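Shown here is one chain on its own, the form predicted alone, set out as structure tokens.
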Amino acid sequence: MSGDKQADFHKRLGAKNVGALWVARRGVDLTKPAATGQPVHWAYEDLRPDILEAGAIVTAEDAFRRVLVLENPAWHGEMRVTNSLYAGIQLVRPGETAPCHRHSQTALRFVLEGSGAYTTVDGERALLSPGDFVVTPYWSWHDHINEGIEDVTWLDVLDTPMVGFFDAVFREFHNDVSQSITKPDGYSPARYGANMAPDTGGNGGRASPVFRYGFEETRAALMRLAEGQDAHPVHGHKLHYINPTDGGAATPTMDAAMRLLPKGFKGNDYRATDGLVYCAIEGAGRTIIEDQVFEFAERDVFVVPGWHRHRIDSPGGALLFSVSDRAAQQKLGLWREEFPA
């Protein structure tokens, strides 16, 4: 078919809202992921003045959620840190309340700095300390209150781009600024946190009912693990946060983990299809992502896009929190990892 005839043919197809697959796929390599995300590193000490300035110029009421969004330059303005995840650093100042609402996205919090604040999820509160990991299941009422004397910041990670892809984003505001506390402190850990579960069994596929995972317990578990085994050549000593009702990931869409890198750790190359958001809670080191090198320190955040070769070194040792969409990919049978030689 001549060029003119092809052009006329495709024009007529377009008028019928039809396209030609052989044209759309021309020059596209489908043998591997596109891996369009970019490696990024945010130094917390560089962002901290901006976070505090935001606290001075924007009230909690005006902001609703005072968050500095961490944007991957591959998707500028789209509020995506990886292809499928949103991330930001939230600040709640002393005496403030981040108002109560709920939404169809699942949210994760990883506390970076400060104490005296707590989050309430469906009538149960949990005090927040640096290194704590908190789950807000989808469609759960939640608010954050700081009754202390220190600014409290944490890393927010939500599956907003993923939920948005399905056009299933909903949000609802509570009638009150903060919800009533209807359950005693420690209620969920008592029901699910002792390797036991109530007669009601599972929780219908929702996120973990143990919505706060304390840092001290996590750190102690990793230290004990390190006493009994050698470090993995890629991951060091790594534990995943799980939903105790089924043993799976803490949320249906996102997998979260903490890893201990011993002193002198030099990781091997690795890549997987899930884009990883890392945050260092203790220690320092460097990550080499393809041909880029990033030095990280405590409370820094860095992103390893999906299917990017990378490794992590830590001369002095480190504790690294990470979150990705691995849980969703595994449920769909899509997740893949590779240990390049």
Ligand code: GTQ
Contents of the next structure:
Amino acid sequence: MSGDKQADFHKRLGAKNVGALWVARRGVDLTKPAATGQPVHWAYEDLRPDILEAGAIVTAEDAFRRVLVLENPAWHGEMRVTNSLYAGIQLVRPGETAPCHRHSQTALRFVLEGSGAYTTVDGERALLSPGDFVVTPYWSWHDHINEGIEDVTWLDVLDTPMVGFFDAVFREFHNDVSQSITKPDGYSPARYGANMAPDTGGNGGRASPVFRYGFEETRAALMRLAEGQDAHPVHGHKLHYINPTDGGAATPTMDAAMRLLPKGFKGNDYRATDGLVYCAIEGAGRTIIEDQVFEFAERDVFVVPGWHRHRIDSPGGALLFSVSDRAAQQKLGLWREEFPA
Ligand code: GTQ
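Shown: the form predicted alone; wanted: the form predicted in complex with the ligand:
All chains and molecules follow, beginning with the one already shown.
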């Protein structure tokens, strides 16, 4: 009788676009995150033929961006790799241009294979070589040109689902396929690369004014670091890519890092509220996410959803890139990590 009364009450409320909180929360555990994304692994060797087939079927100009989107199986068709991030593998073939545009999403690239391609960001171009990390700040004009003789592929990660959540998606197409180059090569590293910075006045920008972080420098720094310290029990030897103007993450929403896992590394369990996208650029290993085991090889991508306990082993040693929405979470005061016993 009282059940009927309640049901009738809830129905009348529903008709007024009102809900009953005590009903909605019944049986829901609000004491910890319940990430709905799934752990997932893509082997580069498995995707490579598909990337090349895409290269035969469509041009970069026609596709605008010739990308195979890495979709979390939890959200099929939604172009989401974690709750808040998008990821894909982009191919630009010799002689091609991915046309110029800009958008309110921030993008970053992590180069996987091939050299001779450039990305141009607001009038300055940067060469893309394997292992390079490149930032395309929100609302900056960008196009990608392959002037070499090799197919060039990279991992794209964008904050698309997050910007979509805020209903803040804007996009503009440039009048030209490629923008003009207005700055000399190496202009931004010259301004910020010597641990010095120009006097720009004002309060600084929010995205890093350095947009290319070269693999050679990253690798050399990590190798030297490993000579001078013990590996961290979870992270190995890990460095974050930073915005040199404030020491924070390289982008306002996404934080990226590279770690060196020494030979024989057996990582401890770890979890944090940010869902992570990992990509091995050298070496191989194995990750255990909750109770699922994934073996990863060079250029493979794998995803650890937020608050999923995981650890990483590497018998032969590895260099492992990672990116997540940690920068956004930290700005909101939400980020947490835990080192389970
Ligand atoms: O290269 O600008 O994978 O705008 C998705 C959207 C790449 C890009 C993507 C984009 C880009």
